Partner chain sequence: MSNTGNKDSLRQIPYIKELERVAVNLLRKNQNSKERLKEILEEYASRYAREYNIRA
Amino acid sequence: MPADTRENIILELENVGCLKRLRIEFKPGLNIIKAPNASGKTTIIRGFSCMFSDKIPPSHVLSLDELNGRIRVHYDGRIYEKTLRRTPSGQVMAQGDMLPFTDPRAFDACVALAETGVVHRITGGNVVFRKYLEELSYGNIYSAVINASQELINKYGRKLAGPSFRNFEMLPLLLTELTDLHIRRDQIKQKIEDLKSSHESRIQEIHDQIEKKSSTLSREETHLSQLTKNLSLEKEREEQLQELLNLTDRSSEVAISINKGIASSREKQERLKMEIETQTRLVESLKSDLEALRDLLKKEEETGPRGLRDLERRLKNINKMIILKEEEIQRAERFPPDDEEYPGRLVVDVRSEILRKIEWLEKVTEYFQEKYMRRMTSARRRFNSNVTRAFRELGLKGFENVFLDQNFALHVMREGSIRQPIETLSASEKLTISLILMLAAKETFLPDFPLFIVDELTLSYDPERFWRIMNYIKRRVPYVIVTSLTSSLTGKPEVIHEP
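In the form predicted together with the partner chain, what does the structure of this chain look like on its own?
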């Protein structure tokens, strides 16, 4: 893109850093800000960077002794303005416009500020470089999703290992224990039923015996009564025969016959008396047996079945154990109603829900890992390609190539394909490589960003090589801004323009 087709950029600073008021103009091409030490070169860079990146906190921009400040940029026919305000609590707030080419990555890819550790990036090893390319290629977004997914998977995993789910794991055992208790309860109930049934049979048996005995007693009493009645009749008969004998001649045959009758009646009475005696004993015996049976019945009815109390006590205990076990199962099956996350829900449902969440998050992790790898591989390839082109076009003596390997470790190859360890490079060489890597990063990730800013890197530099690189960058970026130390007596930053 030809630089001279663009308009000038005007930067106005008010109460920024050590500068009370400054108006400075950048033209397409190379702009060299020349000023002595502590005269505001870095302040200009910081103030300008605020308009296209949020990497510099407003508190680092506003003058320490001021409450308000302002940054204004004239760009492409428009004025962009940002105000800085110190609150009573001491915080500095920034409000206002950002330039249209604002990009959060621009500060890392297009502003080579000594304090941002541009050299540290190449000496920091593969972890630092990987992080740098992650941020510029937005690979960090993919790794952020991977990390967030992993954190959630771990969180859900911890949840599944928690007490509620551990109890749930015990559920089969608890259900088996409950079944055992039910079986034991049924067995005891059966025993009680058997005992009661056996007792009722026994009672019925005694009842039957009493009835039978009563019936026998009744029959025997009737018989006794009949015997007593027969004895009485026999006595009457003897008395009648005695009266008849008194009326008859005692020597007559009639009298003899009557006497025989009386003797027979007396014999019969004796037999009856003996029978009555025997029968009376039998009746007494029956009465005694009956009494004994009634006593037995009363006792059986009062005491109930033997062992019943013990069984009923055991049944009560089992019932209590069943209630406790059911409560335990309920606790294992369901979250309590006052649970913060899953009130009253079935543990099995929540568990399956969490497992499905983990399943989805694992798929997401895999997807973003794949995307991350592709993005980072592509970023590294494009970056290496831009670095190679820069070294080739610059034709810097002594360097064959510089590239990142698959692990994002930086390799510096000297002529003859000799690898030189980074730490053995001179300070000037480190700066050269850093600047070229940064330009490659800009061209890879922010090709349309119109600025490239280099601050205070000329101190330990070979001037010839530095300006060669700057001229190379000037051909590739519309506006290049470089600060340079000078011993000017005016003390004010001045811009020297090289189209």
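Positions refer to the first chain, counted from 1. Here the structure is a predicted model, which means the values were calculated and not measured. Throughout, rigid core stands for the largest set of C-alpha atoms superposing within 1.5 Å between the two forms. Compared with the form predicted alone:
- Once both forms are fitted on their core, a CA shift of 2 Å or more is seen for residue 274 between these two forms.
- Relative to the superposed core, residue 82 undergoes a C-alpha shift smaller than 2 Å between these two forms.
- After superposition on the rigid core, the Cα of residue 164 moves by 2 Å or more between these two forms.
Got the form predicted together with the partner chain; any chance of the form predicted alone too?
Chain alone follows, minus partners and molecules.
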């Protein structure tokens, strides 16, 4: 290990989290930060971590009620400083130096917080570590290339599934569809002609009915007029008989004959009145029927044939579809001149070109998939080797083997090769596995990183086992920093150093 990693590290915090101002020193070996709850232990870890990792947002570091803050680290004879500033919009900006051993992977491999990294995975029951090893081994670079190549393949695939290429392969179907549209148009035209002819026949039929009804009405009105005239004549006849009766002897035979005439006239008048009443109703009914026929004629002439507008709309749509289909057929063989990518080119040529590109990208994808698998397989093997060595050297009882399988799923084997699900482990056993996995990750991927930090994970765990692990880590890492809860009432964090 280089000598410069054995010098003391001084950390100064200003307006970070709950700490207004703090100066703390870490020496090579085990550094135990002791403080009561809510006194800034985790704040120290977060502030220090953001000097070598960008995983912690500046807004999680600067005090909520402050506009400015500062983190300063004295290391290897130099001062590294980062300033925090809150903008008027409330966003927190960070500017300044990072420590020389900064590594974006360090936070996940070397800082054990309850809510991050391996600890979070294990306590949350997540046993798949593929993404974790991808990031630590830089396998995600190969994965990114594979994803980018696959995205291009998908992009070209989507192009081949686009309208131009699809229409080219569907050209026979397009021609069939165009023929079908012409047939449908002719059928609609014929329906329109039939409908117009039917409507004209209907109009003529109403005209005929009106003419017939008018003739009947005229005849019946003449008959009514004659009845009315007959009634008037009969009334005059009655009046004349009445005058004649007045001139004769009431008891004479002439008077008797006149009375009979009067009675006959009155009887005839009653019959005429009844006939007139009946004839009047008939005339009124004929007039009503005639008026209804004229209204019907007017309505038929105004509205036109029923369903004609719908047929004309369908015909218009069919004509539009024919035009569009003809344009689609024209586009099927060649791209339009104003096409951004393939102006005026034959679709078949472009299709062959894209297929060649897809073939090349598939080779690129296959190449990097092989590189990815080799890197990830190597990373998994080295990781498993370091995990196995750590368990063996620690001599922890109860665990026969802990390893990642080919699918990067974590397996915990008890003595006798009995597999135990992660979620059934005790809190102490979960912490044990978490810390050893993180140490294995550090030694596998960041062997020269000088720090290993554990934030207050000793609560409710087996202290003897925990400190055995910490001492084991101390022998392998220059600086080990552990936070621990204390009942001290001073409220000020203090560091206890164990070389």
